[in-house]
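As structure tokens, one chain now follows by itself in the form predicted on its own.
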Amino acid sequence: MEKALSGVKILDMTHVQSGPTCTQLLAWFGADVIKVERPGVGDATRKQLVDVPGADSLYFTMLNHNKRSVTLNPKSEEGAKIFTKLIEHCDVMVENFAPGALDRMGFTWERIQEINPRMIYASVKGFGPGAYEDCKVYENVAQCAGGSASTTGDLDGLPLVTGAQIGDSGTGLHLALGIVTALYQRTHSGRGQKVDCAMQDGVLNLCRVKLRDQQRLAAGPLNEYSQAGKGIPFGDATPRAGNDSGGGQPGRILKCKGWENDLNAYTYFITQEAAWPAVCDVIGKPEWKEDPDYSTPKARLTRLDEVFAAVEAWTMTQTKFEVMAACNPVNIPVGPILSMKEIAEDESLRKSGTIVEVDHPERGKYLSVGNPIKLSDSPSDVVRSPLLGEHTDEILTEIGLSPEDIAAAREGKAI
């Protein structure tokens, strides 16, 4: 079966995480992703956090599936000629270099358009136009600058970054959408265009409910936040809200059976209004359904600590999976706190292709994340990441170089 992006050629000039996340997603959908790497060195993550001596790291392998690797030094005269041919050959170029890096190599957007007017040039940067546009940005910097850290953590504690890589991988996902959108527009216009994604912008997009709350502050306290029920005044900025639900329904992480010895024996429990009668029945408080002190969300607002203490008294008698088994049939929203070990061993995730086992010639078998987006007519297969320069001769032959040309480029250290 033909893949959704079969025939699309991606010139992948990315490294580390944000760009490779984007190009790997496109590769999963069938695009031919040609990863350009420095001769003898490659993507910096190949040798970062190495766990198997002599093998590419998991950091690299898990972000570069389904790609082909070519080594090239575009800064050399011969390398620049080859790079020009690659631009002519491909539909999309993706890069996440420091600002101005390609310009300094002589490949400005204007020059790229001259070489290939249909080229889509996609770029990840830390910040968009403005005072900080020339600054380098990494994952946690993006989370801080995009509004995530200031709204994450406990009210009286430090701002916190999240374990989800919303700055790097999140921006890579945004960029992939921009690329396929530009590819679609090109079917009508016949022209390429620039696609820019700033990491700050991507994080902010994922934090939009906190910008929502920033504006709601003008109308008064945010009543769904726990601090409202405790009578703690709000300041002039969206506060940190601990584990409160962001959707307006009170929710908290509660202990489950075994919590004393298991750091992940917890559940997330939401006391949604529609499910309140069922909550009362499950936790053994049926009288609360009619009690005016508890029967309405407004009445419960100042008693949330008492409410969740009662819920937790029940959840502590159940495992997190027993909580799910009791609550889901009666439509009470709950979710277990799953460890990465539990996720890695989850048979349903393996069956769906969300967790996959990959065999690598240097490191053997390892687990990785498969394509999270499922298309009925374009199933995704996860193919191991390429070895450094593994496809150099193959790719250069495809773009018209003879064996003699390739030998000369290798002799001149262009590849």
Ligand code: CAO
Contents of the next structure:
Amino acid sequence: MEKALSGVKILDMTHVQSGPTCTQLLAWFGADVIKVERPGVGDATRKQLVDVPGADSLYFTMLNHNKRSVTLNPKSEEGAKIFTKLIEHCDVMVENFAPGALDRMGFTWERIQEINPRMIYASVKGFGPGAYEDCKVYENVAQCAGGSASTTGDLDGLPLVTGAQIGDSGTGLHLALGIVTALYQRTHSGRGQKVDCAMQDGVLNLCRVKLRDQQRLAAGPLNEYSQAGKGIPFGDATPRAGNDSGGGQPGRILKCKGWENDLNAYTYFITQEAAWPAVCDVIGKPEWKEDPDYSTPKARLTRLDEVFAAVEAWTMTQTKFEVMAACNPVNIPVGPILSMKEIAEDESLRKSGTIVEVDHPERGKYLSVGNPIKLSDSPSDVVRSPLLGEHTDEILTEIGLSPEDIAAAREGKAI
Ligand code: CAO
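Form predicted on its own already given; the form predicted together with this ligand follows:
Everything in the complex follows now, all chains and molecules, and the chain you saw is the first one.
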């Protein structure tokens, strides 16, 4: 079956996580992703966090499915010529090197446009233009600079980073949207363009509600925050809000049956206004439905500790799945805290292709996350990541190199 991006050729100069996330998505939608890697070395993640000696790591394999790998050093004379041919051949070039690295290779945006005016050149950097534009940036730096860390954690604790890779994978997602949008514009304009995504900006975009709250502070305390109910004054910046829900509904993580021995025997529970009568029934407090001390969100605000203690007294008698089974039918939104082990074993996620088992020649079978975006006319199959340089000869032949040219490039260490 033809895929959504069939025929689109991507020159993939990405490494580590942010860029590879983006190009893996495009590959799942059917683009031909040609990953360019340094001869003999490759993407640094191939050999990071190695669990099977000698094999590509899970870090690499799980971010580079459905791609082809060519080794090439564009800094060598022969390599630069081959790289130029690849730029002519492709529709999109994606990179997430440190600022200036591509320029130092001799391939500035101006030069790329000269070679191929239809080229879409997409780039991830840590920061946009400004004081920090030259900085190298990793995930947690972006989480801190993008407003996530200052608003995550307990009010009286340290700022926290989150396990969700919102700086790397989050920015990769943003970049992928920028690329397909630019491809669409090219169908009218006939021209390529530059697509820039800074990790700080990507994180901030995901922390939008916290900038909302920053401005609401000017109008007084953020009444929906648990802090308000406890009478703790607000400062001049959006505070850390523990497990309060970002949508302004008081929520907490509560113990469930077995919590003493299971680190994940918890549920997320929101006492949303619309669900309040059902909550009262489920937890065995029907009298709270009419009691003016409890019946409105405003009245409950100063009693949240008492309210959640009552909810928890009930959740502790149930497993997290029993809580879900009791609450879902009466429209109380709850979330079991699922461990990665539980997610890996989840039947529904496997059936939908969100968790997939992949076979790899060096490491055997492993689990990965498949494409979370499902297109009815363009389903994604997950194909194992390429070995280093696995497709070098194939790709160079496609762009017109003869076997003799390829042998000479290999001899000169350009590939
Ligand atoms: N052949 C020859 N040289 C190559 C090459 C190839 N195929 N591919 C890359 N190189 C060279 C680059 O040209 C660069 O050389 P110079 O520094 O001499 O110009 C060098 O390899 C290293 O590139 P780098 O500086 O990007 O790599 P690093 O490991 O030092 O830094 C990172 C990594 C991620 C901090 C940096 O790339 C960065 O800040 N990227 C932008 C933000 C980003 O994406 N961060 C998230 C990464 S995922 O956590």
